[in-house]
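As a starting point, one isolated chain is supplied in C-alpha cells, in the form predicted on its own.
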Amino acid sequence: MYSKIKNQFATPEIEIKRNDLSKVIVKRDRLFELINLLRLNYSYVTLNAITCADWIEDDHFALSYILTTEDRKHTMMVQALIGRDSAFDTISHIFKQAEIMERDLHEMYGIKFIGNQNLKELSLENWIHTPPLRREFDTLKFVNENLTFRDGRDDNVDTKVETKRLRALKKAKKLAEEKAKDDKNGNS
C-alpha cells in the first residue's frame, strides 16, 4: 500500500508512527484522490476526525483527515496543507459526519469548505471576532476588552484556596466517617 501511495502520489512524506497509525502528506489537490483509494481499496471506511494546526509562520494551515480501517486495526492520517485564506472542498459528501466537523473548523479557524451548506455557528453565538484559534488571536487582549472580572463580588472564588477547603472537608469527612465505623464495631 505505502508503495503504490508514494509512486501514484509522488510523496516521500510517508510516516508510520506505529504498527497501527501511519502519516501521509500529499498535495492539496490529491488530498480527497487518496482519501478515496484509501477508503475504496483499502477499507478505511471510518473519518474519525478532522484536525487543523495552524502554521502561522508559513502562512498555512495543516488540515489532517484521520481514517480508521473497517476491523478497527489500522489508522491512517492523511494531511494538506492549505492556505490560511483559501476556501477548501467539503468531504461530507463522502463521510456524512465531516459536515460537523467541518462546521467546527469553519467557526474555530474561519476555513471556509465549498458545498457544505450547514457552515453556521455552531458554539460560538454571535462571534464578530478572529476565529478563536487561530494564532492572531490575542486572548488575554479579547478577555481583557469583553470579559468582565469577578473582582468584588461575593461569588468570587479563589480556585486554588477552594479546592484545598473541599479536599480538607472531604478528608474530614472521611476520617469522621472511619471514626464512627471504629468505634461501632469497638462498641459491639
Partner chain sequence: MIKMETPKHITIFHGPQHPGITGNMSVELDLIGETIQKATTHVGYLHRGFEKLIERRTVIQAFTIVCRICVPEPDPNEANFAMAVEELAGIKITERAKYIRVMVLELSRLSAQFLWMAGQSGSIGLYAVGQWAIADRDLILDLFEELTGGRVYHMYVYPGGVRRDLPNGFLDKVTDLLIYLKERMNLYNDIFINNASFKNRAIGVGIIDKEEAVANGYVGQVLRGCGIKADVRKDAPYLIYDELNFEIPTQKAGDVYARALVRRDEILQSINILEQVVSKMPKGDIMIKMPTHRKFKLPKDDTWVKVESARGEFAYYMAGDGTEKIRRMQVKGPSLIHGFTLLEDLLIGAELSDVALIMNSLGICPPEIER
Contents of the next structure:
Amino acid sequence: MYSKIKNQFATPEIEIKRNDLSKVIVKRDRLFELINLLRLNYSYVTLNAITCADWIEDDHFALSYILTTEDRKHTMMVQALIGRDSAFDTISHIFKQAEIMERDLHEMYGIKFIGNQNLKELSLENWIHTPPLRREFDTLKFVNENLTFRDGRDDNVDTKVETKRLRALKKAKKLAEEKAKDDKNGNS
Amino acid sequence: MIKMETPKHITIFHGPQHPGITGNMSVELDLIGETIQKATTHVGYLHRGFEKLIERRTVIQAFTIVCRICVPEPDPNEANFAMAVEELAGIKITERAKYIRVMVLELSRLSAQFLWMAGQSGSIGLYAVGQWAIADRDLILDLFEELTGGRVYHMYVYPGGVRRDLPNGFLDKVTDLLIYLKERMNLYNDIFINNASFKNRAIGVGIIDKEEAVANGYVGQVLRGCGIKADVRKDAPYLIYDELNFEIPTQKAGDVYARALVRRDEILQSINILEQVVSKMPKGDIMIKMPTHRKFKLPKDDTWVKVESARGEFAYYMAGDGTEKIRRMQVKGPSLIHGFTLLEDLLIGAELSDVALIMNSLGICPPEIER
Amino acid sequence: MKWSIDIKGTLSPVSILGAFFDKPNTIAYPQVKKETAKGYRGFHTNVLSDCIGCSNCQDVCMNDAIDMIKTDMEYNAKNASQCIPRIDYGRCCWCSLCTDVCPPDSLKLDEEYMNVSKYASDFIYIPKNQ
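Next up, can you give the form predicted in complex with the partner chain of this protein, since the form predicted on its own came first?
The next block holds the full complex; its first chain is the one shown before.
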C-alpha cells in the first residue's frame, strides 16, 4: 500500500510512527484524491478528526485528516500544507461529521471551507478580533487591553535583582568594616 | 416562540439551565405538538480557550490544565497528554507507573459510569437511583483523594510516570470497594436496569443505524450498542491493556436501552480489570527522572494518541516545535460528533420528553466540545 | 406503544424499600466533620526557617499566582533575597507544582482547606509558618 501511494502521489514522506499510526504528506490539490483512494481501496472508512497546526514561521497551516480503518486497528494521518490565508475545499459531502469539524476550524483559524454551508459561529459569540488560535493573536496583549487585574499585588519583588542588591550591600558593608579596621590599626 | 407564519410550529430552547441537559449547552427545538421537527445544538457557554493557553506554557506547566477539559472524567485527558508528550520526547515509563495509570483510568471510568447512571435515571424521574449512584461515586472519589490529593481534578498522571506512590494499604481499600460495588450492581439491576418504567421509556428510543455509525465516526457505547466491538483498549492497546483479560460488552438493538445495558456490563468489566491490576501490581519506581520545566523540550514532530474514556475514544493531536512549548494540542473527544452530527439527527421525530433521555445515553459533555 | 405486563420489572424496584433499614451514608455535617485524607492538596504552608527565597515556585507557577514579597517575619539566614512567597488564591489551581520544585522542601500543601472571609483581598494569602 505504501509503495503504491508513493508511486501514485510522488510523495516521499510516509512516516510510520507506531504500529497503528502512519503519516503521509501530500500536495494540497491531491489530498482528496488520496483520501478517496484510502477510503475505497484500503477501507479507511472513518474520518476521526481534522486537526490543524499553525506554522507561522513557514507561513502555512498543517491540516491533517485522521482516517481510521473499518476494524479500527490502523490510523492514517493525511497531511496537507495550505497557505495561511487561502481557502480550502470542504470534505463534508463525503464525511457528514466533517461539517462540524470544519466549522470549528473556521472559527479558530479563519480557514474558509468552500462548499460548507454551515460555517457560522460555534462557541465564540460576537467575536470580532483575529481568530484566536492563529499564532499572531497575542492573548497576553488582549488580556492587558480588555481586562483588569486584582489590586494588592504590586509589592512583588524581583528576587534576582534583590539578591544582587543585598549581596552588593553586604560586600560594601564588609569592605567598610575592613576599612574601618585598617584605619583603626593604622592610627594606633 | 410561536412562529406566526406557520402557527402550528413552536420553537423552544432546551437548556442551558434545564436539569435534563448534560452540562452547559442547549438544544433549540422546533416542535409540532410534542414531536420534534428540527434540532440545533448550541454551545458557547463554557469556552475557556485551553488549546490557546497551552501554546503559551511550557510542557510541564500545560499538564495542569488538561484535566479540566472534561469534568466527569479528567484522567483520560491526563493519560493522553502524558502519552503524547512521552511519544514525542521518546520517554519510556516504568512498569509500575503503567499499572498505576491503568488503575487510575479504570477508577475514573467507574466514577464516570456512576455519574452517567445518576443522569440517566434522573432524566426519567428515578431520583433514588441517582442519589445512590452519586453516593457510590463519592466512595471512588475518596480513593482518589487519598491517592492524588484531589477529589475531582487529580493532576496525577505526569509525563514520565505518576506523581505519587500508592499510600499504605491503598490496594486493600480498592479491593474492599470493588467487592462493595459488585454487590451494589445487583441492586442497580433490580431498581434501574430491569425496572419496567425504564424499559418502557428506553426500548426503541433513539435507534442508531449500524453502517451510519461507522462512517460518521461515532465511538464508544454508541457503536457497542449497535453490535460493533469498538474499544481502543482492544483495537490499539496502550499501557498494559494487552496483558489483561477482559471482554467488550455489546448489544444489537442500538437504542437507549442497549446503551444502558452496555454501560452496566462495562462497570462489571472495569471491576474485573481493576481486580487483575490490583493482584498484579509490580514493585519499582513510579517516575523516571525528568528535566526541569524550562529545559524539557519537544522535537519538531506531531502525533495522534487515543485512549478509551468512559464514553468512547478520546484522542489528542500534539505537535512540538523544538522549543519547551507545545505548538499545538488539539482535543478530539467523543462529544463533538455526538453532540452535533448525531444528536441533531437523532432528535428529529423524537418526543420532547425523550430529549434528556437520548442526550444522557449519548454521554455528551460540552466542556470537551468547546475546550 | 406496545404494552405487555412485565412482572419482574414491576416488582423488583420495590426492593428499594429495603434501604429504609440501611445505615445512612451521609454524616451530620456541622457536628461530625469528614476527615480529610492525608496528602490532600489544601492551603500552602511554608517553613520559614528553611525557605531560601529562590523564587523557583514563582517561576514554575503557570497562573502567575505567586508573588515574592518582603515581610517583617523572621526568615532563614540563608535566604539570599530575604523574600518569601505569597499566593493569590483567586488564581491558584492547587496543582502543587510549586511544592515539587521547592529545593529545601519548605513549601507544602496542608490538609486545611477552609478560608471564609468578607473581603476579596483575603484571597491573597501568605502561607502559614509551620
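Positions refer to the first chain, counted from 1. Since the structure is predicted, the reported quantities are computational estimates derived from the model, not experimental observations. Basically, rigid core = biggest C-alpha set you can superpose within 1.5 Å across the two forms.
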After the core is matched up, is the C-alpha of Ala180 off by 2 Å or more between these two forms? yes
